[in-house]
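So this first bit is one chain, no partners, the form predicted alone, shown in C-alpha cells.
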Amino acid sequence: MSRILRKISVLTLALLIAGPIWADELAIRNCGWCHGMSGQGYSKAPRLAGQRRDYIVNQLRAFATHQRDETLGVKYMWNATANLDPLTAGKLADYFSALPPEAMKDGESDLVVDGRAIFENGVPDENIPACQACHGPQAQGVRALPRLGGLSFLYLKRRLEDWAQGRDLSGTPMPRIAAALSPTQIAALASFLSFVEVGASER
C-alpha cells in the first residue's frame, strides 16, 4: 500500500471514530492529500475547485460503483468512496464547487491554437463534435457535465488517453470520441483547456 493510500486509510478511520464533522473539514483532512487543501489539485489529481456540483456527486458515485475504472481511480478513489454516503457526497460537492478555481496553465503553448480549433469546431473529418457543444463555450461545464477550463494538462491528457483505451463503464460517449483523436490532437486539446480561465461553477 502506498504512503498516500495509507494516510487516507488512517484519516478515514480517525474520522469514523471522531463522528460527524462538517464537509469542509472532511475535504481538508481527507481529500486534500491528493486534491490540495484549496481544491486546486496536482498533476495526477484533478482540480475540484469550482467544478460543477452535480458532476462531483456523479463521479463520486461512479467511483464507488466501479464505473470509473482508470488506473489511478481504481488505485485511490475506489477505496476512498467505498463507504461514502449520499449526504456526505453532496456536502463535499457543495464545498468544492464553491471554491474559486484557478487555471493550471501547464499545457504546451505552441499547441493551444490547434486545441482551440478542436474545442470550438470539433474534427469534422472524424465525425467528432465540438467540445463546446456539451461543455459550454467557455469550457465552464453544463449541468452535470464537467468544467474543463483550467484543469491540468497532464490530467486532461491522461483522462483522454484512458478513454481512448476504453476505460469507462458509465455510458459516456467520450471513449469513442477520444479513440478518434490522434496523440497530437489529444495533447493540443489538453494544452488549450489548461489555459482557459473559468469563473466559479454555477453549482
Second form
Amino acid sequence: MSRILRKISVLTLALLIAGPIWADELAIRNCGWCHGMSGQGYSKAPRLAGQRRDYIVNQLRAFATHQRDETLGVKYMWNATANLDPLTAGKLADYFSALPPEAMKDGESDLVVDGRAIFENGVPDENIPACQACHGPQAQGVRALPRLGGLSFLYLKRRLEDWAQGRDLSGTPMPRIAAALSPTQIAALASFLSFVEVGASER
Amino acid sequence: MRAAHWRVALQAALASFLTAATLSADAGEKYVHAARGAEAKFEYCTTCHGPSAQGFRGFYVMPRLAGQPAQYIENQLLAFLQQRRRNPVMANVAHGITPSMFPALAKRMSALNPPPFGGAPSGEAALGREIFAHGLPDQNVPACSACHGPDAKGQREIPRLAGQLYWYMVQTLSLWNSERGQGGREDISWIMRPTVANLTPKQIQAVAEYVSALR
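Structure of the form predicted together with its partner chain (previous: the form predicted alone):
Expanding to the full complex; the earlier chain stays at the top.
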C-alpha cells in the first residue's frame, strides 16, 4: 500500500515539475506545425524566427480579436489564438523573436533592383512612400514594426495583395500603400525583400 | 401556365444571385484613394506622418505636422529642395510635389489639431517647463517661449513645438549640426546653433518631455 502511495506521490511530483515546461513546449510545437520547428516559415506560413517581439504579440492579439482578417489568417490563426492567454503569447514572442532568421530567397532575382529602389526611395510621383522610413534601412523592423528582410516572396506578395483588396484594414497605413502599388511593383518589393539577410550589425 | 412558373423561378434565382453578388462585393471594402492633386499629396504625407499628421514613430521619427504654421511647412519643403535641410527620404518626397501645391498643402496641415502622439517619459517635465518659460540665463540659453510663443504654437517660419514627438525633439536638438543649419547663416535655423550647444543632454530631454505633452 505504502509502495503505491510512494509511486503516486513521485508521479505527482514529476508531473508538477514537468507540467509547466511541457505546456510551454506544446504551445511552441503547435506553432511549429505550420511555421516550422525552427520558426523559419513554411509554404504559406511566414517565418517567425527573428521577428520583432512586440509585433508578434500585437499580431497574436489582432488575430484573437479578429481585427486581422486576411483569408489565411481567418482560416488558421483565428482558431490558433482563440484560447491564447497574454502570458503565453508573450512567451511565444520571446521564444521566436530570439531565433536566428534565415533569408528565404524565393523571389525573382531579376526584380531585386527595382524592388530595392521602391524600398529605399518610394515612388514620389505615385504617392508611394519609402518602406525604409518605418521598417528601417536594412528592413530589420523595430518595436512593433515588423522585420521584412528575408521573409518569403509568396508571403510578402500575398500580404500586400490582401491589403490592396481591402483585407486587414486595421494595419494602417498599409492598405493605402498596397492599393497604390501595381502587381509588378508588389512582385519587385517581395522579390527584393526575400533576399535581404539579417544585418551584420545584428548578428 | 407552365411558362409562367418557369419565369417566376428564373426571376427568383436571378434575384438571389444578384443579392449574393452584392453581398460578396461588400465583404471586401477596398481602399479608395482620395482625389488627385493637393488632396492626394496630403494623403501621401499622412501615410508616414500619421492619419491626422500628429507624427509617427517608425524606424525613423516622423515629426508632427499638424498645427504647424503654414509658412514653416512651406519653408521646410523648400529647404529640402534647396538642400538647406538634408534628409534623403524627404528630398525625394519634396521633389514629388509640385511647388505650386506647397501653399495649399501647408494650409491644410496647419488647420489640424489632433492630440499629441504621446508615449514620452515625464519625469523631467518640470525642469523642461522652467527652461521653456525662462531659459537658463547662466548658460546663455534664452527662453524658448520668446520665439516659439508662450503656448509653443510657433509663428511664421518658427515651428510649433507643442505636441511634437519626444524622440524627434531629442534627436533634432542633440544632433543639431547634422539635422539643421546646412543652409548657412541665411537660413533661419542658424539662430538655434549657439543655444543648442549650451544645453546638456538632460536639459534637452527635459524640454522635449515638456513640449511633447502640450496641446
